[in-house]
Amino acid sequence: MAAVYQALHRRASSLVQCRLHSTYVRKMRYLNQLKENDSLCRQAQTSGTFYLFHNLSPFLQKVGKKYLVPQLSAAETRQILEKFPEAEQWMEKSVLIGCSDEHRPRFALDLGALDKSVIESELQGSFTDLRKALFVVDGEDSPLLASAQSLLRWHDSHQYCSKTGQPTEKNPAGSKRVCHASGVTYYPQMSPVVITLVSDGSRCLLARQPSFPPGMFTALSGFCDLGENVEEAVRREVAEEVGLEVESLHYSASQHWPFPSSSLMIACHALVGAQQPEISMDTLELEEARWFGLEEIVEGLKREPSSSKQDDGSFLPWFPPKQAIAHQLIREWLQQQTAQTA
């Protein structure tokens, strides 16, 4: 019996270990190996897939009414580069952005110094501004394009050491840059940003900046100051931008966002008193800020940017796309209001 028990115990332990080392765990450990082992990463570049960018704009292909984000094999990528004699070593400029569940590495490569018309003609597609791309690609592709552009942008802006002024060198994975003159290692960083949907219980507050597309309203947002926690940042931003005092708030979710560079959007709902003074808008930051009722939110979520323009030249309100966390905040508020009125 003891032998049977020991055998069963070993089998149970083995099953536990298999579960612990899930597909996700194995994938994360493999990605970490690629970041830390330069020779392994160089080898992976010969079998991985590549997402192409040109001056930080991703390459898309239109098939019917859908926009696809093609993944080129290493061989296909080399065929493109062979058309440019000066691009012989360009594969080494790629950065690691992930891998499939089957452990096929994914890289991003910016070909901004090359003639994009040649590449577009060869691959039958076009390089598209990322803001526009996020509106048209599938939700699964959006985070990958956003993180890829952020990493490529970081490498482009950190080519020199801030201490010595000497050139920095990236590792094959693109997970860091090193100044060999000073020994300083630089790692990509994100800036924390709070994005807050303010409500007075029956209405929610949305605003727009002058730089926004015509008619687009969204939740309030701003960078966290040094030393602030999330709660303090939310209260300060709401006070600064619309002159209201937050009574309570709760966290919703977070999202990486590539604009203006690389931001971690920390989404919250904030409640202000219904008896507070009217909105006092900071005109240096905002062009317009106002309250929206339940019916206005329902209509705004249905509206497309292209259909918001009216005959008199004005624009009806519309909201950020599904890929943006502001959209999620608005949806959550709508669900809460709908549940209360049911």
Ligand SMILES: NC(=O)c1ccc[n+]([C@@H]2O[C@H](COP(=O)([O-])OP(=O)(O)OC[C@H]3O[C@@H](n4cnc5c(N)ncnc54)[C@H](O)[C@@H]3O)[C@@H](O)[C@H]2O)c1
Second form
Amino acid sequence: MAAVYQALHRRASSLVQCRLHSTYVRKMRYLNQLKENDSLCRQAQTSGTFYLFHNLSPFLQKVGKKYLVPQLSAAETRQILEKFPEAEQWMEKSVLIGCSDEHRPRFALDLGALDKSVIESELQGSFTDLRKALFVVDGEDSPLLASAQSLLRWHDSHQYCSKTGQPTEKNPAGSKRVCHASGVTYYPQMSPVVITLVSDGSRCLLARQPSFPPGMFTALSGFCDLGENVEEAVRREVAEEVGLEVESLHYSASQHWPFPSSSLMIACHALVGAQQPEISMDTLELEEARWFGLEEIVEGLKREPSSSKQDDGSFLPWFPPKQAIAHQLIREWLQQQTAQTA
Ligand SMILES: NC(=O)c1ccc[n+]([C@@H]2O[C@H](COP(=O)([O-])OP(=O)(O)OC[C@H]3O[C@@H](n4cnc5c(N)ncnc54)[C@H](O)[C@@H]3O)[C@@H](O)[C@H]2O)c1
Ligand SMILES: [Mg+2]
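What does the same protein look like in the form predicted together with the named molecule, given that the last one was the form predicted alone?
What follows is the whole complex; the chain from before opens it.
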């Protein structure tokens, strides 16, 4: 009898706990359950919504001037898949990417091996390169597309165990892959990258690589080396790329970035002494690196890429769009300078 009371008590207190938790906490716990519990996740696939990709390009619909990212129900997704052989097998390739506040799970599914024109005409939209998609969809959709594509990309490139060469199997949520021959479990990976806006107190340093679109300048960036902490990576990258020594730095924010594969961008502001030697640029990586004053930053932020070309064929500087964390660093620097000079 005591055991029954205890069980009832535990159930009652867990219900109270459940009500006490915020929507966010309940959502995160539900998502974690889906990752850990395979049968729950399979069940969730039948009531979830699906974002479609084709060879890592997300499916978008253009309505008027807006680009929408449609979420298909499981039934709608099946209807599309039934046009191709082995429909059920395709559903199993989906990966969990989140859920609504009401716990409706969201999945991403890459239909890369299927004829995309059939899907595009059926759903009246088009699979769009991620580099374009991220900058035309609504603000809250772009991080979702970026993380969904990164997870799909990771699965695509981790189909085999690097130890045995045997196929790996994904769990229903797509949060890991297992090699049954070696017992190795693989988890999705990303590379930490530091991005640093260097300032000498009154100017900030921006650079461009030859592969950038003409006129675009951004903050210095670089992949962290194994064993480095963020401070060491910032100091080394600034020394390598422009030959300056960082005197102090502070962290600003971070961002997941899907290019070239999956990076965690760690954004910092760094100060170099005003007495430091001139910039000495690493010409293997950079095409130009120079100081920008307050006025030039204000003008550059207003400029569109399309209006940067001048009559003599040269380009005036412009900076990355607001979806890129470099933009936030530049704006923060500007605010700080304006506050100092006010
Ligand atoms: N979101 C933003 O605002 C923003 C701004 C600037 C750069 N970035 C991203 O930061 C990334 C890194 O910047 P970078 O190109 O200056 O880096 P970098 O200065 O480290 O130079 C790139 C080189 O590093 C090597 N490298 C070392 N580890 C690597 C890894 N894990 N993956 C790929 N290459 C590796 C390669 O040889 C590569 O060519 C870029 O790919 C870019 O997409 C994002
Ligand atoms: Mg770099």
